[in-house]
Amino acid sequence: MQLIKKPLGNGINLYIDTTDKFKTVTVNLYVHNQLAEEATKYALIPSVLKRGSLKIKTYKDMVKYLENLYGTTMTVSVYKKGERHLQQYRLELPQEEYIKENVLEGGVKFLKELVFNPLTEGDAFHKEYVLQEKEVHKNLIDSRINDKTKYAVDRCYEEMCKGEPFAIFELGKSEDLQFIDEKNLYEYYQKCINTLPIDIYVVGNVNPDYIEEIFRKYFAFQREDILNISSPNIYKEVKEVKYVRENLEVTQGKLTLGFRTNVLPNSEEYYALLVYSGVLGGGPFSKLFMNVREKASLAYYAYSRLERFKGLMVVSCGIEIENYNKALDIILKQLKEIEEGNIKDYELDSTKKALYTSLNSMKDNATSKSDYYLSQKIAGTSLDIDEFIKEIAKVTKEDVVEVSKKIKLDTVYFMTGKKEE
């Protein structure tokens, strides 16, 4: 079944995927913003909204309301895709045919209440909620350093993209929180909710006409001129490779290499790039795993990953600190091997199979499907999962070699142990 698009007007689009694969109906509402200096404010908003609304004043009351909808669940989150900053509000509702009651309308009504009718005091958010959520938010930002593997990748991106919006962490900066209060956060929220594009994805065994009807009932309201979210610049000439070393309390070094792919997310070359990344470091069959981890015993883990929407790729591995030079040499040798066409049929076939498995597994999770559709929209393409798989199947060894020539090393980041005093 193709995804059905129903524009609700005022920059709000509804997308419906009718499938009988799930016993639940999942609704994901995404608010799109440009990643910018106000990231901390933007990232804080969903946490404040879920604390209480105009009609359902506390989080406890919200949970109770959802329990009365036969255990409907709610989650909120914030993340980035390229230089696009996204708020996500998700509801998972039971399929109506199993309970013989109209929970869907109750869920849509709740979603409208959650996102558009926050609890306010005069022209500000509820002060106590904002204070508490600021504290939670600060702890979240400060604790990112605890996951050293992810932190090393984030730091590599930050160093690589200094001065570009992509360098901004999706939760913002803890030092910004001191300047945020219930009044200026509410002002910013109003600006966002009135001007930012909104996409809503409904996945489940539903009647599209009925879904459209109830969303029109609750989401038909005036908004201002809708902001156009621009695509980031992905082309950047690397004049000189940056080498960054950071001393932290670690016993295992984290070596991360950041590359510019110079491949647009909607180009034909993207599929070859995906296969390239898989051959390089996509699994136990890949060059990084076989040569850096297994044969040379230089890494505890080694993988490559693409950032499709910003045209970036990272190679990340955990190594003994003294093996930095050896590991760096052998990693760069694997890229050279691909560029020179030394790709085994086994590597290519295994990569494609792994990609097919990964894409097909998205069909088994409603939110993964929503995220896939959202990614396609942001990339400026509209392939369904099976069509996407067909594009990967077409990729030849020659295509992979060709795309490998575009990839340029930009930054080498190394997280190492504390310096000896």
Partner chain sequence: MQQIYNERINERIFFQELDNGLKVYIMLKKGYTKQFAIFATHFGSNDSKFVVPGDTEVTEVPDGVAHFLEHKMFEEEEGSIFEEFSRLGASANAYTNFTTTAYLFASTDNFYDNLKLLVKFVQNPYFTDENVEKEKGIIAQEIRMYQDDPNWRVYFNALEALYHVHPVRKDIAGTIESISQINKEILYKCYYTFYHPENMVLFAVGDIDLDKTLNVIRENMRREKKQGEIKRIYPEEPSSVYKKEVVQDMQVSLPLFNLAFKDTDVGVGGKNLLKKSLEIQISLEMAVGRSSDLYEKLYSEGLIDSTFGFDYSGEIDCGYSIIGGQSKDPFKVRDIILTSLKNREFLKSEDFERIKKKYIGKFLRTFNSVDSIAYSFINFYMKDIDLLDYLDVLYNISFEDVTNRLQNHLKEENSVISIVNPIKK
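Same protein, the form predicted in complex with its partner chain this time rather than the form predicted alone?
The following holds one chain only.
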């Protein structure tokens, strides 16, 4: 199956992946931006757009419109890949043959309306919507503390990358909100939709010509001076390991270690790094699972994960607060083991197979597929899933040991309780 590329000629690229597996058609529209000072504004925009458009003026009516398209789902989100800030607008529409009705064009029309045709008053967004969404946005930023597991990882990265764009939280800062109003937000929105690169992925049992035709009908407007998004700096020398403690009302401690990998996302070495991270903490076969959980019974979860685009790696686990030193020692020992070449064939082999399984599984999920294509593009590579698997297959134990030498511990973050001695 081939991904068909149809540039619409205005900095908007349409990609079509035809497959008859699914009972729905999934459309993902991504807007790319540089992760920078205006992050709060950028993150707020999708929430305001969702409140109402020129033709469908309220959120309630938008939802009704989609419910009438047999419960077409609309998901709007904001996240980051490296120092690229992404808005995602996603629609999933039922396939015609199961509902005896063609809802595709209605869906595309809606997407256009949602992203490019907001409800305005003069040169501004609808005032009330911006006011309300600012309040909601503040709540969402503040409530990041509710999910302790994710919070521990985010905080570790923030401490580690202080002063670098990557430290910016994907939803921005609540302090910024007071300076945002319906006018300056609309002005910024105009700039965004006119100059930011946009990629649209359509996955499903569709006729590519028909898809192109309806997208040309709704999305062929003039745009110019499309922004060129620069790649983040991934090299950084660590002079001294940073130790950070945060005291919260919790019963479990969360130990999180942040590393610089010094590996570029489009380099040959990236595949060795992926295998490295797998051997260290990529599943039940990994050194962290075996040693932190199974042998020492210190944790329920202990894993490592890469941030490909910024060249980072994080190790995280939830432990009894008093076991901080014990867990830290065991984790660092596992890194050392790999560096010294103590990798069992079983560990290497299982890691690779687990990676194949997870890559192959993406073929069965429309949004995973879109995300895979998007990541390829951002990394500056253009491998399909099978080619990616071949790159992993080539990785040897020596490659893993070699890449391990580049990985440097930068920050140790510990979320701990308030009643400490």
